[in-house]
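Just one chain is shown here, as structure tokens, and it is the form predicted on its own.
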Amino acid sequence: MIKNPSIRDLARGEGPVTELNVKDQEPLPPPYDKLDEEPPMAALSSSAKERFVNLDNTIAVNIPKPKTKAEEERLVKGFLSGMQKLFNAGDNWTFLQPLVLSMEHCARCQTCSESCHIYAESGHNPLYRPNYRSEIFRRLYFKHIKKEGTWARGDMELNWEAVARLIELAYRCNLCRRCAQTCPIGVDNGMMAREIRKLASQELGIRPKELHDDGSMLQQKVGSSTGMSSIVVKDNMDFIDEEMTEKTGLTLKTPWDVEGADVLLMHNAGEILAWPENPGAFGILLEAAGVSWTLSSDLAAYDSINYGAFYDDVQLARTLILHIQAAKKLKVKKILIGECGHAHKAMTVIADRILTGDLNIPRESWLPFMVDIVRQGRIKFDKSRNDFPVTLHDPCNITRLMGISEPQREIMRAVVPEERFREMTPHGVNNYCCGGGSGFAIIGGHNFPDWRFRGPGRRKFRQILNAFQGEKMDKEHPKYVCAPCSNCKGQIRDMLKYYDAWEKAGINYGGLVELMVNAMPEAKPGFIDWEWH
């Protein structure tokens, strides 16, 4: 085990390079101010040691060790043949001139290093640093792909270790992309370790069983990655209008495969399953502001997760075609998208990338949309229903990749107290990620979670806590994290249960149209539920 590994360390020997050492690591604010007193990590089994590579004593692949010479060499051929393909504008198209800049201009200078969140949360660790993964791909492009040889960057071994390792560690990256706004020439180690990540499912047949088998394949041939129909999506959404209708006095009705409405809604379904009160307060909010608006039960057009996004362009561009098939079947004017990051960045930047002629149909954030009808006072609120501390979390592909930071919080000024809201330190922008972005939030193998709540999530834990310091710290003072994306919804619930921050500090989450709902003065008091999901 090695406390600071170099960048030679990841072709060297068995077992893990490094690990997450906790005893390394600050302690939180209070009341979770004693490093003793938070939860012990879980310890990785000792046959998935035996049976998987393991870079730093968790892992999220499931990555074989390789029983043969000829297994070795499959998968050192098979990262040359992808690594070749991916510098090659015929298979690359999309993101071959943002990765040979970014292979090619970085200055070694490490200030990413601390704009990195599960870095910092590491008590800096050098495997965690987005610069490590990227020198090394570097190093082996340079070598391998420009043969240029060593003398410029330094030489790196390539052999089945360091590949099996490098795809691992391309794992230890929420994509957030704060690097890459920190770098002062652009230098985009995010984008650098998706396309680790798209090289090893592509050519290599190798990624996170969550993302691919579960995740991507499954949305395709049932229509949602929860599994569920289009018959039991709209089961489930009738019984939402029931519960809707009855906790708010006001009528709801969804409406189904409406051709030629104005807007397309679609959903991240995990809401459905989970959070049903969220595609039951954007029905509430549509209805009320005279929307004209549809759901679709089209194959996989009730689902707007493509985690596609995450790992494999063309798995992405698969499940983008079914969203965009399924508006124009229905003649809408837009497809308008819900408190679904990675459904954002999957539907707008990067299918800007790949939807051209009549596929390229106007797509829009719900916020922008939103903020407009607020504006317009298209719906009453009465702040004084949301008279509990409130803090915001900024997700990173809404936020970050977009740009979109102020109509969150100018909705926020027309339904929350200015007196109760508590921003967080950093946010907009320079926000941190949730620590379950690019897919870590539904990665559940081995000990994985664990490294997650006590690597990437404590961060913004951390930035949860200090929002509300001065407030009454129990659940008899309950708070509210407004957290508007499903992904980092299910990372900040998943979170909270780890620290028990329900029962100690009095912490909950929840959506954005939540909390406008809550201050409807048409609707029924008390739509926000306090309690614990």
Given for the second form:
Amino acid sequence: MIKNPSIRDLARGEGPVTELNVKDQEPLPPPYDKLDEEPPMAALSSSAKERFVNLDNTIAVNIPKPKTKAEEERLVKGFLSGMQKLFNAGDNWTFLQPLVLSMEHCARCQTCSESCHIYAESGHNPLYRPNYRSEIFRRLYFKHIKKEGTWARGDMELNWEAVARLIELAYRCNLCRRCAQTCPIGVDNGMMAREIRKLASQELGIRPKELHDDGSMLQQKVGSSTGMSSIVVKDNMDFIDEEMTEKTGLTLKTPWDVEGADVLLMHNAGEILAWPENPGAFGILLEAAGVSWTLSSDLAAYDSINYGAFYDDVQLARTLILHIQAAKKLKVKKILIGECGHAHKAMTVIADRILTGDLNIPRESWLPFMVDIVRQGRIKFDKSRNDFPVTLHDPCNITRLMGISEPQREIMRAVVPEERFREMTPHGVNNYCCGGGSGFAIIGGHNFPDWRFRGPGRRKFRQILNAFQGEKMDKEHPKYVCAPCSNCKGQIRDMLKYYDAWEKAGINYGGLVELMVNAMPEAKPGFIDWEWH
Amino acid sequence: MAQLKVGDFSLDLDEDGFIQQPEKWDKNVALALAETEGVNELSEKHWKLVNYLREYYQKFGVAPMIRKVCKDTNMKLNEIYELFPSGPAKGACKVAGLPKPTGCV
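What about the form predicted together with the partner chain, after the form predicted on its own?
Expanding to the full complex; the earlier chain stays at the top.
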């Protein structure tokens, strides 16, 4: 085990290169300020170590160790042919330009290192530097694709260990792109991590099963990554309608497949199963504002997720087309994307480069849409109903990527008393990732969840605790972390549980639409249920 | 791959201890799975929950919403945690022979 691995250590023989050592970590703010009283990080089992490639004593991808020379060679050859394709306009026209710029122009100043929450919270383990991964990829590119001398760019051995570990290492990055934002010349290490994931998936068929088999493939086959068919999702929404009607006293009947509706709303279907108040609150708000809206029961159209955004361009395009076809069929004016960050990325920013002609139908984030409704006074709010401390998490794919920062704050000012709102430091486009980004929140094998709470998620937990310093940290004084993104919510839920933060500090979490409905004087009070977490 | 021994046969488990062939589930499998969850006996209340999950899964091919479970079985969420300490998804659904939940849940 090496504490400070160098670039070349990635190609070293058997065993982990290094590991996240919790003893190297900075203590958190109170009441978690004693490092040795934090919950332990589970060890990787010995059977997992025997079977799978081990980078750092945790595993996201489950790459089996090659058993024969031919399997070893397949990894190396596949990696080289995949890399060739990444730098070919015919194969990679979508990302070729930013990729080449990021390859050619990095000055290796390492300004990006400190901007990365994973590196900083790991106790500065070099393996987790954004440019550790990129520099390896860059050296291989100059050596094998551009065939330049290694004297200028540095050498890197290419063996199966390096390939397998580099793929695993592409899943130690949240793709939050805070490093790209910090880079003086815009080198995008986050995108490079995704390019490595893409190479592994499209050329070698290597990717986490949660994202592929149980994710995008299941969605394209059944209709949703949750496994819900259209019959099940309608049954569940009926149940939500009944529950919400009872809870708020406002009648909710979710409209399905309404042709010619103004707005086709797409939820992350995980909300329907795990956070039913969220789609319920959306319905209550849209009805109160008099919006002409509908859901679609077409294949994949009731689940806005597009895990291809995390690992595979082909899968991304396939799911995207299903989303667009459903909107075209219903002849809606636009698609409205609910509280899901990566759906924003897939359906707007990336889709803008893919959808042409009549496929390019308008797509909008729910936040600018809703802030207009709030400004026009189409829904009444009574802020005093949200009389508890609230902090706001900015989802990277909505805020840093798209620049949507002010709408959620304007809504916040309309529904939460000013003196109750606490900004995190930093926030807005300079936010930190929740630690669940890029699919981490649903990658749950081995001890990977513990790694993502102790590593990537630790900065967010630190920010949450800092935002609430000065409050009474017990459950008699409930506090709300508003996280308007399903993936962020899943991560924050699991991390609060890991730290027992409701029992110990009275910290709960939820979305933004729930806070809005909780403040509606027309609805019965108590929409937010503190006991349910 | 990990195995679950039930009488004289054994079933494949995934890395989180969920069975891989839901069609092979029966009461003895449930008891063996419960033991892996640290639940050594299944009371009437345990069975009520397990049977509900099982029937829903057989009808719809997916686990039910937790809210629905609570309403239809008339149990509070904390009661479910008392019965199965790892909770409705990782505990109760596992014992009922459902596969691991997928997607952003």
